[in-house]
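Take a look at this one chain, the form predicted on its own, written out in structure tokens.
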Amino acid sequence: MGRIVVEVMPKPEILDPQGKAVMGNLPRLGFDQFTGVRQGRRFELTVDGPVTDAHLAAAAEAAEKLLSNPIIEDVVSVTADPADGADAAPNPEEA
């Protein structure tokens, strides 16, 4: 089973009240090294077998048409999840 990760973020010019709320609370918890927070969304799509270029293309189209609101959000990445071995180097013992 392969997994595709789609990340969507609000456009830079759009207000991000959730990110602002998180930023307001970080210093209260002792995290004062951060200067900003933007909150986005992550989707995980699974497919049978390994992730192919066709799967990634379909996921990118789905991201633009369904998973994001193109008026206020940008699809920032559509990638095969490396945790599933998609980007792992081939095992020389299996060759």
Second form
Amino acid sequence: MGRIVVEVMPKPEILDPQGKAVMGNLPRLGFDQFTGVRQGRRFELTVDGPVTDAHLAAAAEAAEKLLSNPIIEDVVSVTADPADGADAAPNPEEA
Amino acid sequence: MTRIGVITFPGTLDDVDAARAVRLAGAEPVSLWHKDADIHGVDAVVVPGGFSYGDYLRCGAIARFAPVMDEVIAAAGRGMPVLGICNGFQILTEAHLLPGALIRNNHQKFICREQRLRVESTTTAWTNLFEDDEEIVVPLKNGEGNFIASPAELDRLEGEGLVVFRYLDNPNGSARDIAGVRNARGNVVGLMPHPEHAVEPGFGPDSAAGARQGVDGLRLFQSAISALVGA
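Now that we've seen the form predicted on its own, could you pull up the form predicted in complex with its partner chain?
Below is the entire complex, every chain and molecule, led by the chain shown above.
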């Protein structure tokens, strides 16, 4: 089984209330060295067998069509998870 | 009689209230199911509020791909009146029938209250019975009602007169106090507050007429009937 990891983040200029709430609480726990928190999402898509370029291309399309809303979010990366022993296929987002 | 469809997705909450509003306005409500691949010849569609498919991915993101939405999107393109309320508004933005997006309220809290709005556009299928700049009160209840778009897109919306409702006291951080928007043609309108909860004396917000007497929401539904009958 291969695994593809898709990471989506709110666009930098978009208010991230969840990140702000987390940031507000870090100093209370003694973590006063951080100046900001942005909270995004990580999706893990699994496929039968090793991850192929076609799988990655489909994942990139799914990421743009459903997993993110391009008005408020950026698809940061679409990558095969090397921890699953899959071939280190190139990332179409970086190609 | 004018037939107005009301869609039910798994997790929809306000479909029955929306159907009741349609009936009180003088049209026949028609229940539409999310798996229906057609809209049964209705004259207009209301996409009601709730938490479609649990809103687990993003509000409205999964509902936008429901079978019934293909036909709603096609009908909207032909000029059919479509109203999105709350989660329905979120669904219509995800479907790109309306501009912008809705994110979590700036204060991170769910908010439920009677909300004052100013009607900014009366040349739509859903607001033609209002006066320009009229102030109305309808209930509001949401956790992700914070309207957002890029500054350039916001300038375009303002410049082209696509803002339909503006908050008089912004409850959630929405950009430029925007509570509702329209498409260029004016047949598709979306708003976060709930007009379907202000349609019958005794069950709406407080008004000058007394406690729970507010019925400002009814005119959205009457406007659609008026637009269809006049068309």
